[in-house]
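What follows is one chain in structure tokens, specifically the form predicted on its own.
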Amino acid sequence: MSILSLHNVSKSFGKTEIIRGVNLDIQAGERHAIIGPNGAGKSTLFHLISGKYQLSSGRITFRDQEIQNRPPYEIARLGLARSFQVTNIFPRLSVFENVRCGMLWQQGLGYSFRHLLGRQTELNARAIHLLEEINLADRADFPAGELAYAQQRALELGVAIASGADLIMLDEPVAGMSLSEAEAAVSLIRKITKGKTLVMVEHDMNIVFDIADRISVLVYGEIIASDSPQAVRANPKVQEAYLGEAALAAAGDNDA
């Protein structure tokens, strides 16, 4: 059952067409990676889905509701959350406060100043539990901006989960991390998105083939393949357009 569908989605900036008639179905509960060379339009596609950019043409449905060209906050409240290439947190708030802010709308509190959040015992307990899940409970009182880079990325994922979203979109979640940090991040992504739908843009092919149930390849604004990791690895068009036989073979060796 599709939770997110793109129907002939296009986006142009002036006379430059970036996304060219993309059709894509994301199944509920799957882990779906979108890959492609630099400039293929991957982040633009994320911006179109999450409401940062408006479509030039086409439709996007989330849970059978059309969401194209709606404000990002409306889309988020429907249950779709995303991260960005550049970490997007409240740096002056504590780690705990960042996570708690992510929970407010889900708990029916909105952003009302009528509620004394210190008295919201259940809300605060849930925030602490989530911090334990993302291994940041010992940093709860730290200003978020003082966390190490990998910890800030973990916090951003935690805020997305805190919103109660069923579909999580991650834009290059391990970019800029060391090998050990990336391995820890992948383990965290697996744990924290269990039972949810994950859509991910990532350049590290080892991580893509390790996590994804299905992979879509975007080249010059068009989807040239959308299939299982094994089928994508064997696809001659993908090998020619992006990955290369050596990269695919290396990913295959790491899967063995």
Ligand SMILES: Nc1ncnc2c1ncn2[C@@H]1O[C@H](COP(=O)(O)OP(=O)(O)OP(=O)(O)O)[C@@H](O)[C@H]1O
Second form
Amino acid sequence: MSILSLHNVSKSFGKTEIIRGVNLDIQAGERHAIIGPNGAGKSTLFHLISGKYQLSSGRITFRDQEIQNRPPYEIARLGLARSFQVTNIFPRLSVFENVRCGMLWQQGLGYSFRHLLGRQTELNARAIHLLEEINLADRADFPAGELAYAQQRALELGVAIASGADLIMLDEPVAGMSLSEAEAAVSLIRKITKGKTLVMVEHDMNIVFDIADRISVLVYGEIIASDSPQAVRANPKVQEAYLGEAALAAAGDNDA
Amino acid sequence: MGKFAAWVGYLIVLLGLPQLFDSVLAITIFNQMAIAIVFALSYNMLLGQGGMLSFGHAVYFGLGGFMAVHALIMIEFETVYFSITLIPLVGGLIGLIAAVFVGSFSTHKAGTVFAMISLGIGELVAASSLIFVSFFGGEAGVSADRTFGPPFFGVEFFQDVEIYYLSAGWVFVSTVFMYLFTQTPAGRMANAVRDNPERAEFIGYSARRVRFISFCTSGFFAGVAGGLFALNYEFITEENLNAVTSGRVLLMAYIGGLGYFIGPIIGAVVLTLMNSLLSNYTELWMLYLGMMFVLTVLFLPRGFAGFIMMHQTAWLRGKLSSLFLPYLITGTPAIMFGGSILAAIEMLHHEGEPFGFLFLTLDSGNTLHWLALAAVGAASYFACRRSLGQLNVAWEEANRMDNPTEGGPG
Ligand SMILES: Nc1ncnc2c1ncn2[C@@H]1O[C@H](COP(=O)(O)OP(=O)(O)OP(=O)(O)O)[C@@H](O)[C@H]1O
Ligand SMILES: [Mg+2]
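Pass me the form predicted together with this ligand as well; I've looked at the form predicted on its own already.
Now the full complex is given, and it begins with the chain already shown.
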């Protein structure tokens, strides 16, 4: 059963068509990677799905509801969470407040001014727990803007997964992390997406082939393949357009 | 608990002030402070907590105040019958209604758009106040008498000190509620939207709705402050809702420190004091106010509250006292330098006539005075600059981590 479907989605900026009639089905429960060269339109596709950009044409359904061109907050409330390629956190709020804010809506607190956050013991415990998982517990009281780059990336991930949404979309979550940080992040991603659906943009082929159940390849705004990792790797079109020898070799090593 | 003690302390100070200083002037000043505290706190809800720079916050203060005066008139003529202790609530409701109306279109964006709309609305309301004379009373404003209506436990509010205690109660309750607001989901999301409105939308919140809620709450408390103004002065004019009043509340919040809940309280107290006391000594107090604002923006971007909070680390390490002497060594020439500048300004102002400055009598016609002033100014300037080094060293020493592995604040 597909949880997210894109039907003929197109997006133009001025005269340039960046996304050109994309059809994509994300199955509930799968881990789906989107790969493609720089400038292929991967982030733009994320922006279209999450409501940051308006579609030029096409339809997007999430759990049988049409979500195209709805504001981001409505889409988020339906259970679609995302992270950003360029860190996008709340710099003056503490690290703790950042993840707690990410939890508020799904907790049913909404715009309430009758609840005191300090009294939400269960919520606060969950926020602390999440900080432990992303390895930022000892930075809980720091302003998020003062964190080191890799820590901000971890927090970016933390804010995205805080809501506990069913569909989690991560745009290059480990870019810029050291090897060990990336490894930790990947195992965290694997853990928190258990029983959920993950759509992830990633350049590191080791990680992609390691984590993904299915892979879609986006080149110049078009999906040229959407299949299992093995099938994608064997696909001559993909090899020609994107996957270099090095990437294949790396992926091969990883499998062995 | 520390927080609880702070609130009790706040209440004790509010209620105790008239016991310590009971002159007519003191009570007048306290009443002004009470009004300013509520007003400045409400302003910081917009700017400090919500990231909305308003140049027209006096609109909600003024409209609340005007309606409050009219409510007093209605009590006097027995159109309505309720205790005047509830007048600030009348002001608050009008502030809220006005904010709901304006906020419905002005909170769409923060930044320049919001600032410009606030300026425009401010001008518009100030202009209409001179047009709709029956409500605003034209240039003369409207006045009332607060001593009608049912007495409050026997108190009839003939005296300013009685109004002060009433105001103090309202100030305390308003402060508590404004503080609690910062601890709610709506209040916390206001900070989040201030920091990054885009991301807030991706975690389920409409930035506009979040701003709107802060804006309305802020308008309500500005109206409460306007109601306190009406009770205290028993009259109100166009001046209380125009750009001058809007500018003053911005100064208070900024000088006090936007990033801290108590910042605006400090700003309100300091500016009210300067306003009332300094204006007795010099006609140039507005100039000094402007100078203080510029200096604060340049050297204390987090305001007075930020300056105080800078010392938290040293205090927690028990090293605050080690800063006393270094501050004295640098502070003395700094104050003398500032004093020479002020003396020079006053001498220019009192061209041709002797005048009292502190314990001196200065005369701008006397070349010797100018020379002495220049000498003191130059000497204290260089003494101050030379002493900065020792202050820096002492500061580093007081704030240095004892343990290199120690992370952030415990
Ligand atoms: N707001 C915009 N206005 C105009 N052009 C845009 C806009 N956003 C993206 N583009 C263009 O669309 C193309 C795709 O950009 P996008 O960021 O989606 O690529 P990407 O696949 O995420 O690349 P990368 O791997 O480098 O992150 C680029 O050529 C970019 O310049
Ligand atoms: Mg991208």
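Model, not experiment: these values are computed from the prediction. Positions refer to the first chain, counted from 1. We call the rigid core whatever largest set of C-alpha positions still superposes within 1.5 Å between the two forms.
Once both forms are fitted on their rigid core, the CA atom of E181 lies 2 Å or more apart between the two forms.
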